[in-house]
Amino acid sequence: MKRLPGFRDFYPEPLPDGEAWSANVRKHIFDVWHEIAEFYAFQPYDGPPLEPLSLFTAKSGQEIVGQLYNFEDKGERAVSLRPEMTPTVARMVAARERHYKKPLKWYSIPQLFRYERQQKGRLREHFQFNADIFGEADPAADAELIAMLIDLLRNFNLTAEDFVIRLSSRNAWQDFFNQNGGDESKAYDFYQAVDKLERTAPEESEKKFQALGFTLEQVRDFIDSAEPTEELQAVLDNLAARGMSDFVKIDYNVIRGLAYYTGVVYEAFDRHGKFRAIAGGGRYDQLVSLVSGGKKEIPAAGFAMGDVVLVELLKERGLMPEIPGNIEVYALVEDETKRPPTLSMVQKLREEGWCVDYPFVSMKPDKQIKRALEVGAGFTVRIEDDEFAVLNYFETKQEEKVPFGELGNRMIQIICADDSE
């Protein structure tokens, strides 16, 4: 039995040959974006896998469909497996946002699924970091998520070498297309000829603004302007008294196809220019109103990074972390009528927060000092008498006796030791 075209096993360390994808590594990826959205004071929400299929046809048209995992459910439901998390969380904000003083900073780690032709960067499930703002219209809270995208990236050790965020402007091009006599009926096609620009031949990307009332020179010309909207500058100021300059530049080819989209837009990019984008957002005021049927007006922004691209960079970088074993004491059982003794040492160890493992059945003393090397174990414990029990610590291979109570702050202390050397 296979696994399904475009979806992952992740399998332990160390990997089988030919699996790609590890739990570990994902579980450190998870614990990098939990650790900086606390640091940024964001609070952790989720919502249902599935949804009403309207909830997406609403934001992005009914062309969105055949990019679903869409079906009738039993209760006759039109439904789907979410495709992205925001308008899960313009929903819910929607719903409860009397519950909540503002702004809300929320974020999430949703598993996401679209049924598309899988390609480098993109598979049809994916896990996604997202963080949004709800609340505030100032651009500050734009220079708060952008702060946190770097930070984000920054601590998988990439440098402003490795990546950069392109920050561009909805209002902007809004503004450019209007006074360029656009016609308001075909914005939609228009964003999207100039999100798909630099991957579409310049002669076919001629004749789709010829149709819209532009020509390629005109956009062109606009995009190679950069001249920041004062909206841009108050984020790049922001942004540069945190240190951060280095890390954005004003790029107006960056408009995100979505059409929620009302203003700052940005997307984080591989400087060599070998990968998708490895995060993309912006602000997006009219989506909660769109959710709720104009009921509640709350402005918005947010971003999302993925893991499929981030890993790829990473990897390719040379910075995949070491995954180290995660068992830190095992206990050995060279008698067995000591093991009753041993499974409560191991118990009041665990509890004392040490991770233990030990054999379940009998085993030679050999094979479980090899099965102690094989996982990583920093020391092994085994019963002395009623009172004591040997320590050895593999590093020094230092042995003695410790008293059971004395266990844990010996091993604190010897680790203190070894680290101060």
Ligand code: HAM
Given for the second form:
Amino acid sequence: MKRLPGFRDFYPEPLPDGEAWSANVRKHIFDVWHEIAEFYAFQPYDGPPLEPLSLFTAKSGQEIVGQLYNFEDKGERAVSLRPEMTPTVARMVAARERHYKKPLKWYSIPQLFRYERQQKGRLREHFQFNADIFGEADPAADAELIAMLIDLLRNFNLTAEDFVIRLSSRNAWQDFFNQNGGDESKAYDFYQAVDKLERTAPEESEKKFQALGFTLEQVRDFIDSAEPTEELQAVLDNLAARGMSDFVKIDYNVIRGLAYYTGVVYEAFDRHGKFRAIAGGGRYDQLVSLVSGGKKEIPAAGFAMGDVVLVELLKERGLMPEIPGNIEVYALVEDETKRPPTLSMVQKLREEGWCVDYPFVSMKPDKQIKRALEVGAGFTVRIEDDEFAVLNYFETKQEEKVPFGELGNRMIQIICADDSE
Ligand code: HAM
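Could I see the form predicted together with the named molecule next, after the form predicted alone?
All chains and molecules follow, beginning with the one already shown.
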């Protein structure tokens, strides 16, 4: 049985030949995501992976609707696996916002499903870090999100030479569209054509724009001449105050494919333009109103970063995290009469917070040592008598008799002495 195309198995390290996705690397990525979100004072939330189909059909826009993993469930409900998190979080906020003080700063790490053509940087499932702020219309909220996006990428050791956040504004595009006689009912088609401009042949884009009453030249001139709007200037000034100006630039090629954006929008790209977007987001002040049938009006802004492009980029830059083994101590069982006291010692060490492993069944001593080396344990420990254990530190081949109760302290002393040499 093979896995479905566009889906991944995540194996533990060391990875078998031909497998690209490491469960340990994924854990590291999630750890960084959680850590930075918490530094920025965001709170975790989650929602269901399966939602009513209608949550996405009206809200996400045609591009995502064409990629939905949808079906009818046994209760004859039209349902879909979530292709993105934003409609879900908007629904959750609309339902419970009165319970919370504003602004809300929420984050989540959902697995998402899109029935896309599989290609570089695009799979049929991926994990996405989502961060959103509800209840604050000021560009200060957009700037806070962009600053967090920068810090997330910096914490994977990427620098201003590796990535840039291209900042744009749906408002600026909306003004351009209206001032040049665009038909409001076609605005989303126009945004889609702009979104695809960099990946589409010029003749094809020209045709699309002409059908909407524009020329490609007119669109290109607007992109080239674009000045930051007032809101974008506020974002730039805010980021400058944090010393983050090197990580952003105004670029009106960005408009975002999703239907709900209303103001500042942005995408993070690698500087060399080799990969698809690492992350994207923006302001979406009308979505909560849309999902609540007009009952709630709450300004919102957020972004999401996927794990697929991030790993591709880290691999290319030689920045994949080193995954150290986590086993610190390997307990040797010299002979089976010593198994019960060994289990007691293993248990005590684990309760003290040490990561300990040991052989399940009788095994030759040299095999046990080999296993301890393979798993990267720093120490072996074996029962000597009723009071003492023999501790062995691989690094210095130091061996000594230590009373049971002193094992933890002694290991810390040995590690510290070794580190300071
Ligand atoms: P998005 O641009 O569709 O935005 O996705 C954000 C990121 O998720 C992309 O930049 C990309 O790295 C990753 N991604 C998207 N689709 C795939 C795929 N099929 N395979 C691998 N990676 C993928 C959103 O989803 C918005 N809901 C973000 C947002 C949050 N806006 C406001 N709040």
